[in-house]
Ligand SMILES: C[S@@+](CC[C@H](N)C(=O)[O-])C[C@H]1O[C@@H](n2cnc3c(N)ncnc32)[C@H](O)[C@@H]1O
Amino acid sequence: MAQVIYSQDSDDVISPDIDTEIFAKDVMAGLSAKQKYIPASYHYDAEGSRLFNKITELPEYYLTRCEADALKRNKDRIADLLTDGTANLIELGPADGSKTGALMDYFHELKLDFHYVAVDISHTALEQLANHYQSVFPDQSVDCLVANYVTDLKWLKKRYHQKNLVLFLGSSIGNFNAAQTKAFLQNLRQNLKSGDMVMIGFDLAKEPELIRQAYNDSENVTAEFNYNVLRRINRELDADFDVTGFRFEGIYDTDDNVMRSYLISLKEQEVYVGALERSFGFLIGESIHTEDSRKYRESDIEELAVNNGFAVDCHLYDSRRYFVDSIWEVF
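Please give only the structure of this chain, in the form predicted alone.
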């Protein structure tokens, strides 16, 4: 049975969707900063999610295919983590559930006994996922938990007492800066117990041009994905962004191994945001930072694990070693 439930510990879940007041507050902070920015999480309204799914199908965007390959090639190793009795398979930010769904098909073939938990802040997305799993796996025990998995993980200790395998796939960790990464991993560690496992997806550092092309695709879908956040601000916060007055550019910083995404103003302009009752000025060439996508070396991954209370169990690679799902144990 699949059900949508709420974390009783969360101060962040105010309504089924991200609260408009929080959105307005974050846009105010971002557009008032010296380097203007919009938090990457606001890309993912219904249209943004549709566009991102389209990005994952583009020939230049290798990440999704490579991770799917890594999971398929190593499904027996992952299954081994669930074979010592009833366990919880907990996925943070499951998107449409396609990657884990393929694993769950295999786990069912093996008749593994586990409880699946999908965690996201969007009630709507989780409701759709619950309905999907109810139809595909009607006998599978499924919780779809509405919670902010970046800041609110106390429910891990209070609700799920068996062995936990926590999945954080898709290189989502690469969207965090160094301080956010540390805070997330330490929060995760504090709410797990010795012997629990985590599996985190990392996009590996590689030929820079491959990375540039993945974020500057020939069909401009990634650009539309970024323009959509301006349209969302227009719609939800009564703003008047002229989307045609900006161009998208993804710039790869080879020193820091980070792909940085920007919307760059093509003219001197002012944007009024009705919900904030104020305007924001842009100079020609001034940018809005919309997202970071960090790339990792194996040594970076191992350092992150050890410094935050985990021991690396193994790395699961795709056939080209472009991507890795790294399995860590809590110690």
The other form holds:
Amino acid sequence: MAQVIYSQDSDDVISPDIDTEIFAKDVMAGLSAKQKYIPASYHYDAEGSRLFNKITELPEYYLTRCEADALKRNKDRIADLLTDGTANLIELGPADGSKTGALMDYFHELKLDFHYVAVDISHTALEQLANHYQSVFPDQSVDCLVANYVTDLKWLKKRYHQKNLVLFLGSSIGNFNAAQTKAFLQNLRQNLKSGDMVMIGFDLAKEPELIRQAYNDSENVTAEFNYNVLRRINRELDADFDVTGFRFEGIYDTDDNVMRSYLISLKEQEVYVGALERSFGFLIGESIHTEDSRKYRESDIEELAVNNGFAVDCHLYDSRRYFVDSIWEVF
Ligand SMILES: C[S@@+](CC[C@H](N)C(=O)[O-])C[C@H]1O[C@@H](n2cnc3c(N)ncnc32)[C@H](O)[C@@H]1O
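Could you present the same protein in the form predicted together with the named molecule, rather than the form predicted alone shown above?
Full assembly next; the chain just shown is listed first.
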């Protein structure tokens, strides 16, 4: 019963895959800025999605294991939300959906009846997820929507009228800056109704060295994940990045509790982007900012909820209290 829905199936749903023109416009803005940047959502083409799944298995990358532990320890509390009249379990950015898959096993044991909706910008990730759910949970009703959850959430209001529980796991919220977080939460709130619930994963602030290691892994998978975005620009926007001319580094900002990822130019160089018909110059040591991963205190999380139209219901922790899934009610 799993199906992937594209814009041509329903005019209220989103554009399929990345639009090359928008990609080119974003790269133009990012590489022309004083601090060069590439928006983090462009990491997730087929290869980026594969590399991200590899990152989640790295010994240093505690986030996925801690969140899986938090969900396992608290599965009854989460199941309670689905017995409370919730019709739709909606997951934003599931990637391979492994953490939700474990919950889904449990919900099936309990014979809970709900509709599952996976929303991701990566067509490949969703197709694999749809195939997986088809084989593992053949009787589960599933929609897979190819959508950008930053710019397109109106399908929530238009398609899913019954009570919703929205999952936003993996501390993906930490990839937004403060203004983007506020815009995202307010947009989410506007497309939900009073009584709907959300569960958001937050990586908690902790010993900086643990965080540094998680994003600077010894196998360089995180570095490859970042180089991949340059390869993607070469392929899709006809650019000539020399990937070996950059090194990757994740730098932890202890004042703001943010891990900032950079690709740093190893030489003075010019990169031509065919789709933009222009070149961008790099000095030795000049960087491209590729991602932020914010870390939170409980007080930050509570502030985010109340300032954006939600009431905190509870915090679900892993055994080490490295990570929290925070459940909020829409009011
Ligand atoms: C960091 S991964 C997190 C995956 C998973 N939620 C987890 O907990 O491990 C981010 C996922 O969100 C998707 N994604 C990133 N930006 C997106 C956006 N703007 N709209 C929709 N999906 C997005 C990616 O394709 C990827 O599957």
